[in-house]
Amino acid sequence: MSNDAFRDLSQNPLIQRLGVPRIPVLRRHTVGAPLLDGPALVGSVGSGRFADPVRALLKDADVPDGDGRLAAVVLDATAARTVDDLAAVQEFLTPAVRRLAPNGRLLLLGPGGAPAGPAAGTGDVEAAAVAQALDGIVRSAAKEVRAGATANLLVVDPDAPPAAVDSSVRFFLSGRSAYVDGQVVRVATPVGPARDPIGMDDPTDDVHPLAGRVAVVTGAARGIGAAIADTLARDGARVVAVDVPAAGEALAGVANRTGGTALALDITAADATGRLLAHLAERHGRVDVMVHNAGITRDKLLANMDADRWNAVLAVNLRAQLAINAALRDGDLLSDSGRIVCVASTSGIAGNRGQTNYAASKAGVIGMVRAPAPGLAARGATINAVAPGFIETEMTARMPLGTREAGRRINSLRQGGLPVDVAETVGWLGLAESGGVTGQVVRVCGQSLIGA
């Protein structure tokens, strides 16, 4: 839970009178809950072919067509060609953005493809401009709409079937995605079967949508790891926790609390791979989804790092991913729907002062999981990075008040994320559903204005 007593204190109507803002309590996933707490608008620009099945996806969800406030507005502009259907866009948007209700959700899903360089036409350019400004209606919307409501926008491959971007759309729209905001995913034509081979998830299961899936997470003992193992099992994974030995107790709470399996393992150790791959095809054969967060910061400015802090942070927070990784990639144990999910960080995005050794761990990781994907696509797992901005925890209620509110307030939704929010990314890539999205860097920030 977070301890933000300023956002506690602005929900007093007596506090609002005197000029305080309202800082919005986020709509967050709960079991049982439904998608959407209200109505949706769907519309499309042009000949878009996914309109009408995400009409059925939320008919099929009891999300009602209504009048007054919308929970969710959808636009399928994967049909935008001219400047003339941006005219379309915003004629669409302007009067469906007035009626979003608090918590709602604004998504748009944009064209892919586009040739670029020499093999470019006239045609071809003005596409590729369309497609980008899309981008920036997104991310300036994403600034705009208010009291907990977000942006995002889907890029979709035009090969891709219409379920390919089902799971994202749920994602997107439902309380899991709290604070995901102004990002742009990139949906690629799935390869291999829609869903686990072997019937592992059902995405239209709202309770266990990862049911039957064995699911490693690093660095679970405590923090952002434990909401990973926590939301994972809630959503009906079978959990393998892995921490160092010194966490002993912590991770056997998680792995008792999750219905798992404690492995305390130095990741950074020689024989640690082995030992995790052994581990794993002992007990269950298999994995499914690999969750890389185990990472640590030894924060040093430039001008003073020494290597033994600079060596450490790269040997967990990088090293040890591109041994586990190419094991996988090498082997038999990765399911042919899995799914390597990498915590990264904002830093490694915009940098941080006093973090060149973190912001370059923490970038290489998003290199790490760019280069693979391709690769990986054509067996039918798939690899990603999500990428935590200021999240409550431990550290940083630890920090001093100043250094602590700015972290918060800088980002649209003026509030530090929770630990869950970064696992409820997790648990949606790791769906099998979710084969067309691989590559991507996702960031959970609620649109951090610093690197956005």
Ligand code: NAI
Given for the second form:
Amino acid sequence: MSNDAFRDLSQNPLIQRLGVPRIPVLRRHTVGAPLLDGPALVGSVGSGRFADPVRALLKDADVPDGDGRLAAVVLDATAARTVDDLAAVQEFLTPAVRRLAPNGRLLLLGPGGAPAGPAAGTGDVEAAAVAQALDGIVRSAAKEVRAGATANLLVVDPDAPPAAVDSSVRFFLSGRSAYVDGQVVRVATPVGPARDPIGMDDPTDDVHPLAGRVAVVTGAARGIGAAIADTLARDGARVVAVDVPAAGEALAGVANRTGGTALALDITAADATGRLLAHLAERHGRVDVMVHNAGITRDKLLANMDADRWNAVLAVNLRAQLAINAALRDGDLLSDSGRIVCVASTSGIAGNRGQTNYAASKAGVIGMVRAPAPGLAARGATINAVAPGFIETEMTARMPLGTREAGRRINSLRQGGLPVDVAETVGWLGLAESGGVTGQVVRVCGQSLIGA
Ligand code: NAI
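Having seen the form predicted alone, I'd like the form predicted in complex with the ligand now, please.
Entire complex below, previous chain first.
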């Protein structure tokens, strides 16, 4: 039994006979599971550079070609420039989508690069329109595909080498991206070392893609943070689990089961950054993946807001992250394939009644990942945010039934996500191989209508 009784009930054939739609059971990654559980179809529009490398990646992962139901459809539309090219996209996708299996994956690759400027010729403007049109196709297809299937778009910079998209293609095709739907992610040319210089990170090792990497997770004692710690450890990372001293027992439990270390630390304390860096320097000599997950809410309408509620939320959710990131940027503990991943929220995108403080902090996180991305890229590091939508946690379990049911259903997958869905997304962004993905906000929300 999950938290979602209606979803469980909807699996019953007798209930389905009453006309109640079945809520899909999502395909999620399990250790040793194949990338895809059926054949994939790969196509390209014009002279796309990525179709052959994607075919090679799939062959490597033992994904069969084949007739019948498709586990995945990948279209390289990076060469699309004209409205005629869009007709070719439709011509390929229409029959392919009809064959998409339950929990299937539709993944498009589209052209990235600078938008057409004032001196743009007609062709440039048409190309810009076509690039944006793919966005509309994917977001609409994500709403149409059924039974747990998803659709996502990778916007690839013109000079990005084929290998730059590998980790993202793998993520979006796998069960790891179960609750990531209708998203558009830009993949740039990675600057600096494309792979971990220490050479321990092997993204093609699907069992331990984070082997040898050192990860810090704040707020790791429970909820989404504990799931992130578990998932990164499962994938081979050595985890430093951070939480407030009051959560000490739960934190020790997480550290024990992940084989990592616990650091009892209030991240808002004046000496917090210094203590975190000292712990990293002593135990590991570096950090490869810094996950800012700790977060609090102190809801109140703006008209009734007080300085304590305001400052408490901003201190944990934004100020502490700014301080740690500044120290990592200016120091030498963040490795050359360092990955900073911040947990934002769809409330930071859409706003939410009673949450001006929380939405300010989470929108602030989005600003915080966009601004320093170019500077970090110069040394091979990245910074990204994940923005969870409705996730089944203790917090959402305590919501009134009506609000909870509405929150769960207003997305294309008609259910809430699980903490592990956020954790898997963090894991993908934490790979050394994901160096082309930076300054991005990836929603883990099942294509929620909120803030869409
Ligand atoms: P939670 O309340 O279950 O866990 C948060 C953890 O952070 C706790 O263990 C807490 O002790 C720790 N923490 C709080 N203040 C801290 C501090 N000053 N120093 C160190 N640790 C501190 O929350 P949950 O639901 O797991 O959320 C995790 C993150 O995901 C938060 O940033 C939250 O805003 C975000 N989020 C959650 C959503 C949901 O549906 N649960 C939706 C969108 C975003």
